[in-house]
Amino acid sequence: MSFLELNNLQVGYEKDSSVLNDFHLTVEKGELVSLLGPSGCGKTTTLRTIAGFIEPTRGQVLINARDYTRTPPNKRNIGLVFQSYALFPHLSIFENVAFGLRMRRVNTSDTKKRVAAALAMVDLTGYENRLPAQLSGGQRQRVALARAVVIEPDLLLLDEPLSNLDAKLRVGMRAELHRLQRQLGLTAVYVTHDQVEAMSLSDRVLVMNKGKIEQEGKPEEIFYRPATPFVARFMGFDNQFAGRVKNIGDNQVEIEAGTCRLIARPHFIPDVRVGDPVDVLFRPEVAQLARAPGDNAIPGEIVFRTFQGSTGEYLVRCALGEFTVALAETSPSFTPGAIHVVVAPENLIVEKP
């Protein structure tokens, strides 16, 4: 049996409307699973149901084989880290971290030891007497982490904990979270809409859409082998054009799109026949630009180029549509004019429309 199980959950905020319906989720002990998806897809509702803030109208929440479905939040040994930190502004850092231990009536000596150890883990030793307002955003988020882990939770829940931080701090905190979760062997559920966060932190990623899991798997599987058009678009397959199946061979599909003939060798070939319409998708960063025509080349014209730091981003207008191509700044630079967008067969995703 998995450490965390959500079985056949039905959850909603209104009587006749469900956010989650027949929802299932399993998390193994010591695993970090990310719920990834756009706003409104049900990921925070799922987290709040696990925490006990929302009671499902149907189904079960099992933690370590015990039924917690009707157990109030304060009776669940769960650590919570919120987007807004949720620190007590009038309490010192020590007292913020010690709060959960005080509620559990842990004796003073053990409280001091455990708070000191938790603050050391997040590199905040020496900050015990400061107030939250005296800390930076990244430091406050580390206090929130220390408060969540000091109670030695059965399960750690994190709801978009890094979204209020700037880009550089987010990278550092991702590494800190990853280290801490591995060091303590915590079982964790992480909610985010940020693909990079989910890919870099997770043992497994669940992509959600409209209250359902569209695809689940290891980060590499989700990134390279999206199973549905929604997952492909959400994971960055921003370029899309329509075509028709010309031929089907061993692990490849020949596609006719306008005057172009393209070969696709996707990780997954949908159930299509010769003559069927298909959508073809690819990421901006897997495409190349070439002046001369060649294999798997789509003719077009560069409209403009924007500088993105380590990459240059080109907007290319073709008969099949407008495509974005991202090239490393070390690549040759192209000026506006006639061009070909070239995509290797293994970088094309084929979907039924």
The other form holds:
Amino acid sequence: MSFLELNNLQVGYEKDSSVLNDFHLTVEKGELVSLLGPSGCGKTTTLRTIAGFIEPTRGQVLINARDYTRTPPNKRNIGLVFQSYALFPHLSIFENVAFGLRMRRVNTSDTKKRVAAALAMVDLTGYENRLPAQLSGGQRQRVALARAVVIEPDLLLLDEPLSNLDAKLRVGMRAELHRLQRQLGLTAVYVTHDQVEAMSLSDRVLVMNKGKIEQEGKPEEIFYRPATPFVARFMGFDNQFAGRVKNIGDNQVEIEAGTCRLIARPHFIPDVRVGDPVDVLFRPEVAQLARAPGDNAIPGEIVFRTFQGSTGEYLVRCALGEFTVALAETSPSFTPGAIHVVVAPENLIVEKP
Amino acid sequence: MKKSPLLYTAFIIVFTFLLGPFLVILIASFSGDASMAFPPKGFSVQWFQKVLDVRMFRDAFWTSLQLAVASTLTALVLGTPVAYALVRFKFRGQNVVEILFSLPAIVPELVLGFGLLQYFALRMNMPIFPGLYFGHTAILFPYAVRVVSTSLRNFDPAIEEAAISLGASRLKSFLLVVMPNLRAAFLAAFILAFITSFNNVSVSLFLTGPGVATLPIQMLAYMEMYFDPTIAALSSIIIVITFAIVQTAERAFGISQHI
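What about the form predicted together with the partner chain, after the form predicted alone?
Below: every chain and molecule of the assembly, starting with the one above.
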């Protein structure tokens, strides 16, 4: 039996597509599972249902083999970290962290010890008497983290905790979060719309769309073997065109798309037959540009190029559609005109439309 | 920045209209003459002395003060949960409830006063002070709901949820986390409602009766009989006190952002 189990969960009514239907989720002890998806996919609803702020119309929430489905949120031992930090503005940092302990009637000396330990853990010793408004965004989120873990929660829930931080700080906080979660052996559910965040933090990722799980697996699996076009696009397979299966060989599929014949040798070949229509996808970073025609080359025309720092992005218009190709800045640049987009067979994935 | 003469003139005119009456009253209250006139003849503080000496003003002042405090507190105590429910929960018929609760602010006060007279005094035979108290509570209630709900709307619900997830009940999280952060809003609501009650004429007009009068009603009654600067002196006192209260609250809590 898993540590956290959501069984057959339904939230809201069936006609509303943004809520959950027949939803299952299991999280093992000490595991960090990410719910990844665009806004409105149901990931926050799932988190709020685990926390107890939303009561499901059907199904069960089990934590450590105990049924929590009808338990009010203040009677669940769950730590929550919010995108907006949600610190208590009128209380000092010490009192913010001590809040959960005061609610549990922990005695004064233990409270002092545990708050000090929690603040030391997030590297904020000495900030006890400040007010939240006197801290930076990153510091505030660390206080929020200390406040959530000081109660020794059974479960830590994080709702886009890094989204309000600037890019540089986000990377640092991500590492710190990862370290803390491992160190304390916390079981955590992490909600995000950022695939990099989900990839780097999680033991397991669930990609959600319209209240359903599109794919579930290790970060590498999802990244290299997206099971549906939706997941593929979410994982950065920004280029897509339609084709037809011409031939199926050993570990490879031959595809006819317009006037092109392409070989795809993906990690995962869906259940397709010769003649079936398919979607073919590839990432902008794996494509190359070539003047001369060749194998797996799609003819087209460069529309424009944008400078993006370490890469240069080309927009190429082909008969099959418009593709983005990202080349390292060190590679020779191409001037607008006729060109071929070349994608190695290993970098093409095939999906049932 | 170059001053536009047109804008400058408009500014002067608007301020004259807004503050002119106050100035006239303030100056007239120091008149040495026994009848209201502007500009006044002579200078004296005798009218201020008279305000303090006239018994009916003292009684009416206490009535008004008690009435304003009692009805304001009642409106806040009743209005806060309503505001909370309107902001935090979604329920069927929410719009209807919202309109219903703002009705006393929309219906002309004379109509409301007349209705309350019919109901309280004639139908229920209610004594005068309770009638006034219920009447004022009714007109203050929408103010309380509006001011409190406006500031609740700007208060991140996640903060409350954080408190709940840490083990506080909904009530405890409201008292320990929401209330302390809405102090300024409550004070703004209190002052706004208090002044509204203290200055109210139209509803009080119907609900006062023999022996019990609020200060504005007493002032009206006095003016029907006498036309000396006592009223001007009393008005000046009220203006200064009101101004002092609002200024102090503004300095201490910045209440104007909640109104």
